Structures are given as C-alpha cells and as structure tokens.
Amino acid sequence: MSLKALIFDVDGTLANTERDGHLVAFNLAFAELGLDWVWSNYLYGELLNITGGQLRIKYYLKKYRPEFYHSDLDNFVASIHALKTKIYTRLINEGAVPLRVGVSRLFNEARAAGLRLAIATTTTPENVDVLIANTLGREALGWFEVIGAGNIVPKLKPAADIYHFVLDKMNLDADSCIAFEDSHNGLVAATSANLKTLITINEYTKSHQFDNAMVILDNLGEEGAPFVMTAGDATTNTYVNVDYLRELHAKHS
C-alpha cells in the first residue's frame, strides 16, 4: 500500500513547546496565583511521563505536595490548568517558540506532493491553533484535513484513541500512513494503532525506549543542516523529505 497521509503529534514534535513553552507558563501561572511552586526543568522532564497538563499538576501535588489541601481539588486544578494556557498562548503569540528544524519545510514539501496531513495529540485544541498560526500562518491550519487534539477521546496517550480517532475521520487504513513522534507514550499510542512511526527526540525524550519505532533521528533535518540517526536502516537521505519517507514506508510496509 502506497504513502497517503502523515500524522503528527504537537507537543516535542513539531516545536519545543514543552521547555520553552509550556514550562515556562506553568511556573508563570504558579507565581501570578501566589502558590510557592517552582518546576525545574528536571522535575518537569520526569512530570512529562504524566499525559496532559490537569494529571501532571496532580501527580506533583501527590508526589511532591502531599501535605496540600484544598477542598475542590479538580475545579481548583483545572483553573489552574486554564490561567496556565491562557499564559502559554500569549508566550506563543510573542514568538517565543519558533517549529523544530525541518517542520516548516516537510509540510510544504508533503502537500506539493499530495501527501494529507493531519494532527493526533492530546493538547488542548487551543495550543494547536495557536502554534499553527503563529509559526505558519492562519492560513496553515487548514492544510490539516483533521485535527485530532484534547479530550475529544476517552482516553489519552500511550492509548491509541487519539490515532484511531483521526484515521476514522480521514477513512484511512493504518499502512497508508506514517505517524511523527517524540516520546515514548507517543510511540505506543501510533503503535498500538498500527502506525509506522518515525520518533524526532528532544532532551525530554532522549533517553526513552523506542524500540518499535522505523527510525529514531535527532530532527527532521534540513538541506545542509542533515538529521543525527540514532537507530534505523542506514540511509543516503540526510534530511526528511518525502521521497525519504516513501523509502521508509515501504520498507516497512
């Protein structure tokens, strides 16, 4: 079966939204609403096991706070969660998180082709907007035929509803794609979907198990700025183009 569609996660893959962007807006919302909570970028990488920001404040408060209190615990997350994204966007607005190398480039260079697009991540539909516009132009969310992206599903990553989730709405099969990942919850949810999946690491993600992803690279690479592989079949490609994504589909296929 032929390469018809990628599918890309946000978050780590497309922008360094963790450490310049949502990190930055955690620690800035903790502050403006008085509470003496500071993460690290440390603490934050072992926080990022916990998918989606509501279940990381409450994993912190369970491991690191445990003696915090507070009688409506899930609506007092939650307005947290909100004054945190409120913040996230306007850092994004500013410009403060530019895409990953060879994001921009890819996306051009898969619609000139004929290759659908589309977006699976468990951030909140808002974050993607946001990134989208603000990086590519308003213009550029509609080149996604679907973005899948929050709650929309019961369950998140490393549950693969998301994936399920997208390719029912584009009436795909599975082996006509190739799903973009950073993280290791990432990888499990494209590959329980049965998704071949090529892994972009990060300093967050760098030392996750990948063992079933095609290829695992530093970035996607650009002409004359070529990607680090640090598992896969060897390859005369030096940066993720399409005709490098057809050669990987198929040898996987």
Second form
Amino acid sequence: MSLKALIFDVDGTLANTERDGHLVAFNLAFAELGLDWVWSNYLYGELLNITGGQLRIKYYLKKYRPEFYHSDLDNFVASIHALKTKIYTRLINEGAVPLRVGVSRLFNEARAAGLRLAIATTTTPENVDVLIANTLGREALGWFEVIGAGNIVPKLKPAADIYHFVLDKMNLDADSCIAFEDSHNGLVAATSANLKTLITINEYTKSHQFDNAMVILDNLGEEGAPFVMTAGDATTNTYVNVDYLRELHAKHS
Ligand code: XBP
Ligand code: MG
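Could I have the structure of this protein in the form predicted together with xylulose-1,5-bisphosphate, to go alongside the form predicted alone above?
Up next: the whole complex, starting with the chain shown before.
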C-alpha cells in the first residue's frame, strides 16, 4: 500500500509547546488564582506522563498536595484549566513558541506531493488552532483534512482512540499513513492504531522508550542542518522529506 497521509501530534512534535507554552501557562494560572503551586521544568517532565491538562492537575494534587481539599474538585480543576487555556492561547498569539525545525518545510513538501495531512492530539482544540494560525497563518488550518483534538474521544493517549477517530474520518487504512510523535504515550497511541511512527525527541522525552518506532530523530532536519538519528536504519538522507518518508514507509510495510 502506498503512502497517502501524514498524521501529526502537536505538543512537543510540531513545537516545544510544553516547555514554552503549557508549563508557563499552568504556573501563571496557579499564581493568578492565588494558589502556591509552582511546577518546575523538572517536575513537569514527570507530570507529562499524564496526558490532558485537567488529569495532570489532579495527578499533581494527589501525589504532591495530598492535604489539598475542595468540595467540588472536578469543577475547580476545570476552572483552573479554562484559565490556563486562556493564558496559553494568549502566549501563542504573542508568538511565544515557533514550530520545530523542518515542520513548516515538510508540510509544504507533503502538500506539493499530494499527501493528505491530519492532526491527532490530546490537547484542547483551540490550542491547536491558535498554534497553526500563529505560526503558519490562518489559511493553514485548511491544510489539515481532520484535526482530532482533546476530548472528542473518550480516552486520551496512550489510548489509540484519537488515531482511530482520525483514520475513520479520513477513510484511510493505518497502513497507508505515517504518524509523527515525540513521546512514549504518543507512540503507544499511534502504534496501537497500527501506524508506522517517526519520533522526534525533545528534552522531556529523550529518555523515553520508543521500541516500535520506525526511526528516532532529534528533529526533522533541514537541508544543511542534518537530523541526528538515535535509532533506525542508517540512511543517506539528512533531513525528512517526502522521498525519505516513502522509503521508510515501504521498508516498514
Ligand atoms: C499533549 C497533552 C496535553 C498538553 C496540554 O499530549 O497531554 O495535555 O500537555 O494541553 P500529546 P491541555 O502531545 O501526546 O497530544 O492542557 O489542553 O490538555
Ligand atoms: Mg506530544
């Protein structure tokens, strides 16, 4: 089966939104609400194992603030998270987070080659819109046939639900796609949906287990700025382009 579509995770894959966007926004939201919770970069690395901002806050409270009590915890956490989303979208609109190396180029090359594009993420839908619109322009939202985000499915990653949702909407077999992820949870979600997956690591995920990935890279690379491969078959390619993706796809079929 030939390669027809590319499906991208967002946080950590398209941009370093976790460190420069979400973490900053969580801490600003806590401060604005008078809460003395401060998440360090180190702690956030652990908290990222829990996908979904609201679940992440609840995990933090249980593990690090066991004495904390609120009579309506679900609503309280939802209200903190709503404020965090407002702050996050403001930060992104201010241009706080650029796309990672090679992302914009690959989108353009894939579109020119007639590959279909989609997004599969656990983040809140408005966070995706604002990141795409701010980095690539509002019209780029139309480049993605499906934007699967947040609670549109019952179970967040590492469950495969969001990938199944996207594949169903596109009416595509997993065999004809490649997924792009940055984390263990993301890889588990993608491979559980039978997707061949390319990993670009970041500072939070560099020590994660990526056993079933096709290849593990430090980023997508650019002409003249080669990627560094941590695992995968040796290649003469120095940056991820459509030819290399077709090669990887054929090799792993
Ligand atoms: C992303 C997430 C999200 C973001 C924060 O994971 O887990 O929770 O960290 O966004 P992935 P929200 O990259 O695997 O999709 O606060 O909107 O949940
Ligand atoms: Mg991610």
